[in-house]
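Take a look at this single chain, the form predicted alone, given in structure tokens.
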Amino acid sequence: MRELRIAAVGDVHLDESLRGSYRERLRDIQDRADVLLLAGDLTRHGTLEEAKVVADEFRDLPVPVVAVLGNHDHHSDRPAEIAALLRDAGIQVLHDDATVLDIDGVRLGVVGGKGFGGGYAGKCASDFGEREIKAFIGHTKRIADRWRVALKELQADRRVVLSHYSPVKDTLHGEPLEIYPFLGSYLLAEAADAEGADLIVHGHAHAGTEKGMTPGGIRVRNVALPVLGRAYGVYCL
């Protein structure tokens, strides 16, 4: 079986202004990899204006694109549109399911979602209190109960795991500690660890580190462009 080649990045925030800027960067992909994950905030506010610039950077690539949105893709209340607009230029958006690429025989396997947050263990918010808090956690954990499912059921050779939030708190190390519980939750590395996955891969955390793993020990990857610095990272599987 071979090898795959993952690229993926996150917080490209695009707007009018950036129009054609991003697809130069993304000249020759296919020599570089086989799919390519895109790990939310694909636009600044979440405008269809905004995500119309996104299609267009992104469409009719020479190889594979699976996406999520961010926190910034929703600012506008108008997250499902963005997706039909997404997904009318050929690009496949996850909202907590699954989906499977065949890539010369090999089955790839990418279940995803936005994600959310609250925190890590031992310092996160509990599902206790005020309403507010119960329906913040229990956002997290509907979203994790999905992945657990998606996972569960995936039938595939490789297993990648595609959000916008983080999983663990390792690739946030340079954020604020104080804001650690809205970057990520440790629920949703329960989930890939609980049905097991072969790489984890997010973004959101524009002053945090590449690399990181999950109690159970899958790699897990800051893709936000801030961290990598480059148009995409690159991970074999």
The other form holds:
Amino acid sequence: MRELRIAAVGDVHLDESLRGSYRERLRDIQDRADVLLLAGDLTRHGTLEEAKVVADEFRDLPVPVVAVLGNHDHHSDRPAEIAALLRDAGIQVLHDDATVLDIDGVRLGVVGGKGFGGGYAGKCASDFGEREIKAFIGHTKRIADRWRVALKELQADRRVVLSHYSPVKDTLHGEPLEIYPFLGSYLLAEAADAEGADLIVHGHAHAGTEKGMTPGGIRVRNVALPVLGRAYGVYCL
Amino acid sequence: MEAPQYIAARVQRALAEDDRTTELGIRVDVRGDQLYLRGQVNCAERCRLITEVAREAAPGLVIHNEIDVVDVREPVGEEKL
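Switching conditions: you have the form predicted alone, so give me the form predicted in complex with the partner chain.
What follows is the entire complex, opening with the chain shown before.
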């Protein structure tokens, strides 16, 4: 079975001022990759105007594009409309569910969504106390549970988890320790480790590092644009 | 006199919450009357706006903008996993 080349980038934070700049870097992407994954924070303020720029930059590419939204894309409380706008441009948007792409007969399964925070094993928020804390961690728990189900049901030859928030601490190295609970949650990694995946990509941590691994041994790559410093990373599975 | 930690926190919040910037990852340090900004943004205009918002949030301080603008380079190579 042939190798799959997964291109991925997050945190492109596009708006009108950057129109055209990204598109230019996607020339010849089909020579380098089989699919492009967008790991959230595609806009700055989560407005529909910004989402239109994102749609125009990534529409009609010669490879399929799969995206998740990030916290910035939620800022104007219009995530569903942003997702619809991107879908109209032919971009698949995951919201705690899965898609399977057929790439020359190899089935690539992608599971994911925005993810959320809470912190990492032994140093995290718990589902206890005030309703505000329970709501915070409950949001992450529900997301992780949906990813677990989606991975369990996935029929694919290769499996990738696409997230905005980070499932592990490894890729946060360089960020202040104090904000780790707002950068991700171990519950996301636990779900992936329980059901198995070949790769997890995420963004969100601009000051972090590219490479990490879950406790179960799944490779994790932080593809936030400031971390990569290039238009996208390519990972071969 | 206001503690420098509170000034830095106010500027950091302003940079995150002001619609002109919405930058969550900017590090702000205050030493005496000098204010230093560090981090990365995606274009030069955003870098300029960060100075503007910081100046409004901390009037009277000397602003040093040491933020890098990310240069989106061509993709290079690939990693075999």
